[in-house]
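Take a look at this single chain, the form predicted on its own, given in structure tokens.
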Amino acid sequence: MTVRHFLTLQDLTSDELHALLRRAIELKRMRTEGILHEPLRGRVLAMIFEKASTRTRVSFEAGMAQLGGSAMFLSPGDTQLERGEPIEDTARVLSRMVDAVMIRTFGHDVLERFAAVSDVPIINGLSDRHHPCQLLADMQTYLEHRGSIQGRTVAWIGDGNNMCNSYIDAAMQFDFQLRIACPPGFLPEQTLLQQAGDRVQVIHDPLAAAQGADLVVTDVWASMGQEDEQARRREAFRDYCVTAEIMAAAAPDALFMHCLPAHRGEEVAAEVIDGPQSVVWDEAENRLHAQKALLEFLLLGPT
């Protein structure tokens, strides 16, 4: 079976990930009833964090050992790249060991490298460019909560960061329009913007950019590895905070998203995250659901 990579929502067509959404909400299912399935017993997931992380990891933890494989943990300290040693040279050696590779990592180029040698699949847990598992999640949600996203219209608020470029992947795989109000100075990838096309339109403006949105979605103002820029982006992003006129402007069932850690009183006000329209607790279980059927996938095909 060739080998399948998931780095960004781009390396699975827009039927196949249709058909993992299905498939996670199966297996959520299945473990809501109480049934045993266990499809990987005796595959071994390698997880590399260069990044911490709560959801990421006990997702992947959880996901493999509910399939019946088991999960080992890598922080830098417990690998040889922190010594030097080349990341090819890693990727071929975990590669004869276990069975898949999951990396949260900085420079989504240290991915890119790992896939270009490796003979088992490569997840992207996270990157400073993509984090192709938490849209999975997302759209989970919010097939679960209102149906077929396609034709749909979400609004992305604050940064545009990894997140905003995996919601630009997604407008493409899945078939709606994107606003993205951010300022200027912090828009998304421009290649993506132009692959993308009228599928997506950049907004300055969070108030006008939720205008009828049937999905509102936003970040922290300032990611891991940008703690030194924290009091600059803040003043930049003032006025993009999700707050519950920004709500109003939207579509009267809107949900809103936030792929946390969140800051109440920065990117979203409190009464939004922990309000009615709020879907941000389905979200984040859906990270283990979506990338159980991820696993399945990538290790045994599709079902």
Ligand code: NVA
The other form holds:
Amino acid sequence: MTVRHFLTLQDLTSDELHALLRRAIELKRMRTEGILHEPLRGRVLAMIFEKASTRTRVSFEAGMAQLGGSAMFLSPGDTQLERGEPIEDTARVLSRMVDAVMIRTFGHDVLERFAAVSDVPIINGLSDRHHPCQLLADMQTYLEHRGSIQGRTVAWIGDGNNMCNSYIDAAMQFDFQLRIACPPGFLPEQTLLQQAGDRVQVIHDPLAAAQGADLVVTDVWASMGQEDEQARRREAFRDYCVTAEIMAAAAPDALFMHCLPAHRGEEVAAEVIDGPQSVVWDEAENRLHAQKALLEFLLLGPT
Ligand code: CP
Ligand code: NVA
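Complement to the form predicted on its own: the form predicted together with ligand NVA:
What follows is the whole complex; the chain from before opens it.
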């Protein structure tokens, strides 16, 4: 089997992504019913975290354990990476010892360099440019609550960051319309916008972007690594809070999502994230099921 990586949503075909979501829902049902399913017995996932994490770490670690395998947490400070061992050498060594590697890093190029020489699948657990695992969970959550997202309208309110870039990929792969409301100067990647064509529109006014939307999504105003820009960003994003007024402009059955962690009173009002349209806890839980489906796919091939 040729090794497959998951650095962005574009590494899988649209059909593969749809099949993966169906499998995630099946794995979720099996877990609810207490059915033991351990196809990854003896397999090991190495996880390199250059940034903090709650959901990504716990979901991958629990997911590997539930599939019969195990996961190993590696912080760069405790490995030779921080002492300057080249990424490529690390990748070659790890791929002789473990079955897959998940990396949460700053530069997306770190993932690409790792993948270029790795004999085992590399999974993007978040980079400055993308967060594809979160999109698997978001798409699963929409499917469970509202059915197919094809032809629907999604409003992204906030920073044109890694999550926003992955939403652009998702719009192409899952065939929905995406409206992005971000302050000027905080746009997502231009090349992705060009690639997406008229499936994605940048509308700076959040209320206009939310008009009639089926799903409203946001994320923090300052991502990990941007802590020193927090004050400037708080000012720039002042009008980009997802409030009850924004949700009222969306379709009556619109859902609200946030990858978490969230800042109530900044990018989202407490009454929205804790309100009836919010599905953030299902969204967080689905990281587990969607990534188990991803691990099965990458390690065992399509089911
Ligand atoms: N959404 C997400 O990736 O959460 P963590 O940073 O806690 O992993
Ligand atoms: N955009 C956020 C997502 C956190 C899960 C960040 O990169 O910090």
